[in-house]
Every structure is written in C-alpha cells, then in structure tokens.
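One chain comes next, on its own, written as structure tokens: the form predicted on its own.
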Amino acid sequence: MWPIVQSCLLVLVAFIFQATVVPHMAVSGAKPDIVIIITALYGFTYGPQIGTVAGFFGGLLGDLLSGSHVGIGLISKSIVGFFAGLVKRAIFVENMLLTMLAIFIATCINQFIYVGFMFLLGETTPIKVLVTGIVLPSATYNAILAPFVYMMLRRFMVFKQEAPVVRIAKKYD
C-alpha cells in the first residue's frame, strides 16, 4: 500500500514542478515531462500495478490542468506505467544508460498514444512535425533528465527484497 501512496505523492510534487518550473526549462520548444519519467521509474521499480496507478494519477492531474480532452493523458500515461512495469525484470534501474534508453522509449510511446487519440478526435499533426518537433526533442530531454530524477527519487523509494516463500506443511503445524 505504501508504494501506491508514495507514488501518488511524488507524482503530485512532480506535477506541481511540471506546472510551475518546467515551462521555463524549454529548449527550442521542447519541454521535459517529469511526470512520465516518474511514472516509468515507478513502473520499472515496483511493477505494472504501481506504474499504472502513478500514470493514472499523473495523467489525470495533467488533463485537469489542460482542461481539454480529459482522459487522453490519463490513458496514455497509464499504459506507459503498465508496460514499464512489465519490463521491470529486464531493466536494471541502476544501469543509467538502460534507464535513459527506457525513458526515451517510454516518452515516445506516451506521445504516440496521445497523438493517436487526438487523431481519433479529429486533430491531425503532420508526421514530420510530430516526430522531429515534438516526440524526439521531448524524449531526448526526458532521457537526459532521467538519471537526475532517479537520483532524487531513490531517496524516497523503498526497495522491496523478494524472498522465497517458505511454507510449512500442515502436518508439521
């Protein structure tokens, strides 16, 4: 239960940071998405359930702030959190290059899901502008920031050691 509460609190802090500071960190129009970085890192660390909850909460906050198309960010970030949790065993969060690559891919997936839903709602963006102007710059920015965000998150994350379950047969009770 604690990782769920903890992820929601950190996503809330990240959302406040995202809404207040990140607009001033834009480089050539590209802005980092701290919420998706935290969502993916929680998914990598705790699995699909916690990743999905973090994505759901972060996407909901983002959608409520934007005021239009409520639910699209919620769905896209939840999906990213879920799939980040599925690759939990394959990504060693301690290896920063793998983590940066995974955050890059997670950001691309989030952007393409979001744009896919926007396309279904009738809003189109040329693919060249989408890839070169939005997806790649923000994914690169997120990948560069991922080690720094992870170092800050690591102080708050409680890592669970998996121990084998030992059962005693009933006849020995």
Contents of the next structure:
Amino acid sequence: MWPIVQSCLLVLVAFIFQATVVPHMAVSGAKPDIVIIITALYGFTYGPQIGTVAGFFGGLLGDLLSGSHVGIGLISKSIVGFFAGLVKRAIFVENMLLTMLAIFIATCINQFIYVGFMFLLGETTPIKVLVTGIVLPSATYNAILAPFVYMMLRRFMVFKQEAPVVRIAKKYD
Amino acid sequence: MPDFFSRRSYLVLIILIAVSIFITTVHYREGEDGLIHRSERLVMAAISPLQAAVTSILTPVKDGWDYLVHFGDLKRENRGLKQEIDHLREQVFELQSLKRENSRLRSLIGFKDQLQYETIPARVIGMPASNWWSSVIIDKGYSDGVRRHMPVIAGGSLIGQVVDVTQSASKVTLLNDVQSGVSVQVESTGEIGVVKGQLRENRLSLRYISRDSAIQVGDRIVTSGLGGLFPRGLYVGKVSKVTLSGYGLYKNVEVMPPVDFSSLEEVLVVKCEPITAFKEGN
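Let's compare: the form predicted on its own is above, so bring in the form predicted together with its partner chain.
Now the complete complex, all chains and molecules, led by this one.
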C-alpha cells in the first residue's frame, strides 16, 4: 500500500513542479513532462499496478489544470504506467542509458495517444509536423532529464530483489 | 500466483480506463457547476498563487539571461525600433486626421458611435504546462470583474477568451489552442471564415475561405462579431500563406498573429459580456 501512497505523493510534487517551473524550461516550444517520467520510473520499479495508479493520478491532476478535455491525460498516463510496469523485469533502472531509452519510448507512447485523440477532436496538422515538432523534442527532453529525476527519486524507492522461483514437478501426486 | 497478479494488473488498468471514460463523459455532459468543473477551479485556485510566485522569481532571471544572450540583437532591434517609431509617428498623425474626418462623416450619416469597451489589465502568472493545450492563467478573477467568455487582447490583437474564473485568477484559452475557434472576416474582401488554433506555435488556420476568393498574403483578419462571443473588429492577424489543394472546396489559409503566444506577460481582458445566452453543459 505504501508504494501507492508514496507514488501519488511524488506525482503530486511533480505536478506542482510541472505547473509552476516547467513552463519556464521550454526549449523551442518543447516542454518536458516530469509526471510521465515519475510514472514510468514507478512502473519500472514496482510493476504495472502502481505504475497505472501513479499515471492515473498524475493524468487527473494534469487534466484538471490544463486540459480542455478532462480524460485524455488520465487514459494516456495510465496506459504508460501500465506498460512501464509490464517491462519491470526487463528494465534495470540503475542502467542510465537503458532508463533514458525507456523514458523516451514511454513519452512517445504517451504523446502518440494524445495525437490519436487530437485527430479524433479534428486536429488537421500533418502527423510529420506533430512528430518532429512535439513528440520527438519532448521525448528527447524527458530522456535527458530522466537520470536527474531518478537520482532524486531513488532515495524513496525500495528495490526488492525477487526470490528465484523454483518449480518442482509433482509427478507422482 | 503470478497469473493472479498479472490478471489483477490488467483488471486495475481496465477499471481505471473505465473510470477515465466515465470522468470524460461526465465532464462533457455536466454544467459549469458540476463536480469536475468545480474541481478544475479548485486546482487552479490552489496552483495559481504558486505559479505567480515562481513566475515573479524566474522572470527576472530569464530576462537577465535573454539580455546576455541577445545583446547584439537587442542593439540592432533598438535601432530598427527607433526608425519604426519615427515612421509610426507619421502614421499616427495621418490616422488622427482620418479619425476626425471619419467621425464627422459618421455623424453626418447618422451612425452610432461604436461601443467602446472597458478593459481589465492582467498579468500572466501561469503558462501552458502541456505541449498539447494552450491556455494561460492570469492574476485577475471574479472579484476584479472578469467573467467567462470575455475576450482577451495583447499587443493590440485578440489572443483568446476567458474560459474559467476563480475569485482571484482566470484561465484564458489562447487562439492557438486546438479547441479554439473564432468567427472572423477578411477586411479586404469581406469574406467570413473561422480562425482555428493549430498545435504549431503562432500559426493559425483560417478555414472556409472559398477557392474563388481573392484573399492575399498580407490581408488583415478581424473578428466578424458573428456568434456573439467577440465584438466586431478586433484585430486577429495577417494572412501569411495561401495555398490551394487539388480538389478542395476551400483555400488553405494561414494567419500569423502579431503576438508571440509563448511569451505573453501582460494582457487586457475586454469587459464585454457575450451577446448570445450560452447554455451551460451539453
């Protein structure tokens, strides 16, 4: 239970940072998404359930502040948290390059879900412009920031070494 | 056991997505006093003082950095601006004489003077936090006379409208937001169209301009007054690009607003209530 509460508290702090400081950190119009970084890191560390809940909470806060349509962020961030949790065993978060790549992909997934909803809402900007103008710059920005966010987060995270599972066939039960 | 957890993970995802869809539907259907709209105002009221504090701390730092980085450009810009001031002074003199002549002619033909609106000056305290929506938070709210749907201008042109108001802060959706749409008129040809926001910064899309239209690059675009939201004649921008697609009924027109939406600092809220009575909710 504690990791869920902890992830929600950290997502809340990330949301406040996102709403106050991040708008001043834009580079050529692209802004990082700290909430998605934390959601993905929690997914990588604790698995899909906590990743999904962290994403849901972060998406809800983000949508309530800046979303014209409350719900898109909820869905996209929940899905990202879930998929981050699914690759929990494949991502070794201490390996910074791997974490950066994973955050890059997680941000792309989040942004592509947004692109999908934008097209449903009638957006007509060519997909190439959206990818080169928004998706790739923000995913790169997130990937660069990921190690710094992780350095700050790691003191809160408890890494559990899973005990190896030994399966013994009960042939003669 | 692992299967159970894995199934439970999918169950959590499905439940949360179902809740998300429920929230989206409720948000769309409920009125302005609904639970989610009230929650939005609550979050905005809670976050706006922090945004104001951070903006007031970071703005001088950012200005100082910009000054250092763009020192050479600033000198050149300063020279250019001085020349422009001289040129504009001449134009102002010319326009004042035209204005006097215009008012004389208007009184002759019995036109009523166009209603002049009061404005409320406001400071931008919160910039868009997301790459996908374009709205800012200003430091004036209900207690200062700001109401929903009031137009907001900056640099002499329309930049958006108030969409949410708390006691001391308001949310303004900018013209470049993908959900924004304003009925406008091409000054030179008189045609009516709709300016829509695009996700690309500082480029608006002008729609429903006939393929036979004589619209040209440089034409001025102003609000048409249709729809009752915005008063007629507010400057929106200039046509920057006109293209024609193969079999389209309309021309593809891009409009360049005179202000940079990503660096707004001070704005004016125009005190005019919408003419149309808007029904809340859907």
